[in-house]
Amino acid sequence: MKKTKRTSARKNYKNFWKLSQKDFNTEYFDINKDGELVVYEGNYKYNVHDLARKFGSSVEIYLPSILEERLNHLFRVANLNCKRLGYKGKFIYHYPMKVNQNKEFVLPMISEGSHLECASANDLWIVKKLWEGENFSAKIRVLCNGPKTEQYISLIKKLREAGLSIIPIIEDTEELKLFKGFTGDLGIRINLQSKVKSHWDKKIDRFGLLQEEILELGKIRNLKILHYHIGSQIEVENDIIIALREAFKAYQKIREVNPTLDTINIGGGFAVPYEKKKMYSVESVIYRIFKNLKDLSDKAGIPHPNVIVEWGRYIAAPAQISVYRVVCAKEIPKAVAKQWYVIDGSFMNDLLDTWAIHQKWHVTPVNNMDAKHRHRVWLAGLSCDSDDKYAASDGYLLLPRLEDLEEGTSQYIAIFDTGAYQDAFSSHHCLLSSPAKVVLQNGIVTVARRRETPDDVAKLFGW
């Protein structure tokens, strides 16, 4: 009986925290006996507070095992689709190195058949620097989007001469002009009418040609690509296959101007539910692409387009989740939270997006998971700003008391779906020190990056 109790009462922290749940991308993680967070690579199971213990905090905690199931899950969810709905063209995924360039998270990208997006020269750098290792398969092929410096535009045609497949997407007129006399396969990027709700809603995109211009450039020597992107964490599903049929409708005119055009590029923006809340899933949406593009190709009488997506942040944002201490608390007079939560990072600093775009995150306990008592608490970061700051779309998070730890104790929290932009966005303002970041593999941890000292961080600007 009482084990029957302590099951139940453990299955309902659980769900309290919204763990071990596949719609929220918590499917890894669990609350053990102790109340602590757990997270799974297959058979092996890692202790959270352990390791936040052991390697100090902050801390970065990244499992590539999440990145690699991920891909595949979608390689296996568009190839059962085209199977399905007798969809002809293929089915391409191209990872966004903008989203995280750390070699811990591209290297296992290219081994589960990923291949690459550039967004500018010193993204093809690592990539030139991987095709000289003798690192790529022949096969591999890389998109290069964004203005395009001499350097990128010199790098780009170098990497072609070597043999790399490597593809520029065309951003204006003038580029076009740039690239003339270029041997392999060129993209261009239309600038769609179609607006959608997300963190990149503009009413005028600075990037990519409107589709009455790219008419007007006529035939364009090995065009293959149409590309276009619409937008950052996408809300609504129905968005998505709006813009994919107007593309649809320019890609069918472009195409009888431009014979090699064979493909369209999605290009980026399906959402994460940070907040844990529902959203639309992959399989959905990936089932609506295929049958769009079939009915469409199938009336106008055209063979069905090879489909490119480049949902990085969709691949990489639950591989990791940060860690930190709270380090302090400061009682709050007259707001709906009643005390600051402190911790030993900054969220200005190692989760810029938080400032930035005012991203909202999952924040779970690390500890003390099972706690009966929690105070309505806003988190702050080790800055002098006013503004490194959160607190959930509530107002408030719900965290364990300080005043009920044991003695000689802290508490831990982890933030969750960290993986994409936050390392590339980070800054040390108040020369504040980057978290450490172990990554879990194999059942083995290894230290990735050692938390900066302030020798490392003076040294940085000119010390």
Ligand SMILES: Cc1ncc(COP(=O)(O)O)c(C=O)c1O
The other form holds:
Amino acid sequence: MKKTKRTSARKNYKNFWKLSQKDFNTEYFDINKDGELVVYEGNYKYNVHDLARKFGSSVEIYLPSILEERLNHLFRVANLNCKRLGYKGKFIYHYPMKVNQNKEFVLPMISEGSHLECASANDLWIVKKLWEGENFSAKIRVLCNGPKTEQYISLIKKLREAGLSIIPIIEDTEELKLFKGFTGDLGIRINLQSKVKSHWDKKIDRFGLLQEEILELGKIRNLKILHYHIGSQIEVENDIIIALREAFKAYQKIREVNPTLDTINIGGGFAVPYEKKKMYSVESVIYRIFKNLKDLSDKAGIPHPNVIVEWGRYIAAPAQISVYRVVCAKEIPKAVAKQWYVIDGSFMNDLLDTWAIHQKWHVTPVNNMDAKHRHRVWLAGLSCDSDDKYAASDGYLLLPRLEDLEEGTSQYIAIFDTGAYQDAFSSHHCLLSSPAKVVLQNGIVTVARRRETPDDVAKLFGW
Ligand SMILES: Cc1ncc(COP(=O)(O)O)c(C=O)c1O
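Previous: the form predicted alone; requested now: the form predicted together with the ligand:
Below is the whole assembly, all chains and molecules, this chain first.
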């Protein structure tokens, strides 16, 4: 059948905005015949422009189905590779709660078979609430990372006594002493010497113990897990494998003194293609993890270790977008961009990584996606801070011109992949309200968090 002009134009726009592409985690997003952004949940379809107008902006739009599909895909790829390679160890996923502790994120992860990883006593407090609600299956396991305060240790011990399968991950020698007499399984964090290309690869890392330090400890009662976390948003696939191979060598040595050790936990770090440039795939990384571990353990004559991953950003980031309205535009006299677009939210408050680590995002219009004319802009937040701004790696964004808008309409924009970390970092500079959050599930739209009123915000500051 011959394509009409209209469908091929839509396809071009779709490609231009990098939608419906699995490599970029935008396979759920499309553009409709009116040039508006739409998102699919199976056979349900939601119009993002309508949602922004109905619920107002700034608004976060979250789809649990994306979270669930990503986790299930990861399980499928892992199981397939285990079978294909004859790998005997288990593959286990622990959701690192720090990535997004919102109830609507944590609950679907658990229901899809994820275990949990906590980083603080307060993370664990949420687990305690879930445990007391008697909703947990006895199979769930909780890993406790992070420095162990008295409060944290006491909660770990309490939950262990209550029957929860909870495993503290020891971060240093002093911490190990605090768990003397703990009868449950233990993990230990190793500080690897491999370096990775990532913002978080620090020259000197304060987390975990060196291999020599672990070996000096000799036998550790009930040691089950050797854990490392080499960095977040690891840019190069091979770096993941180099770290794994180093960890295996340490695992092999530590296991000689601790035969109970049977699991390698590779932590987080799987990257998200925020800028929609092709990156490594989960299929390739998983295959290489199992292939390397199989070859190394067969050569060493030891059983294939169980593998835990805590890839948080990879699962959570693409499940949410943040939508803003362009409030006004302002000319920029001499720059690579023509205008500032001031949005009804704040990068410093709502998407703090923009400011903190110069995070880049995928930004598209929500309406007028098929605009013939686009021009170069910079985005600015509503706060008074000159750092409250955003430009892409190219130094500018291409967005529709406001002068081409129909009378009485506004331009909305979507920022993709905002489901990881940003909510917990969010703040209230200039007392701006945080975005509302709507959840799209089973064809129904619900408000998980309404936009803060002036009174809500004032209360946070004691008014
Ligand atoms: C111990 C540990 N595990 C997992 C993660 C999740 O990392 P990512 O979101 O990069 O996968 C982190 C992040 O800081 C971490 O510290």
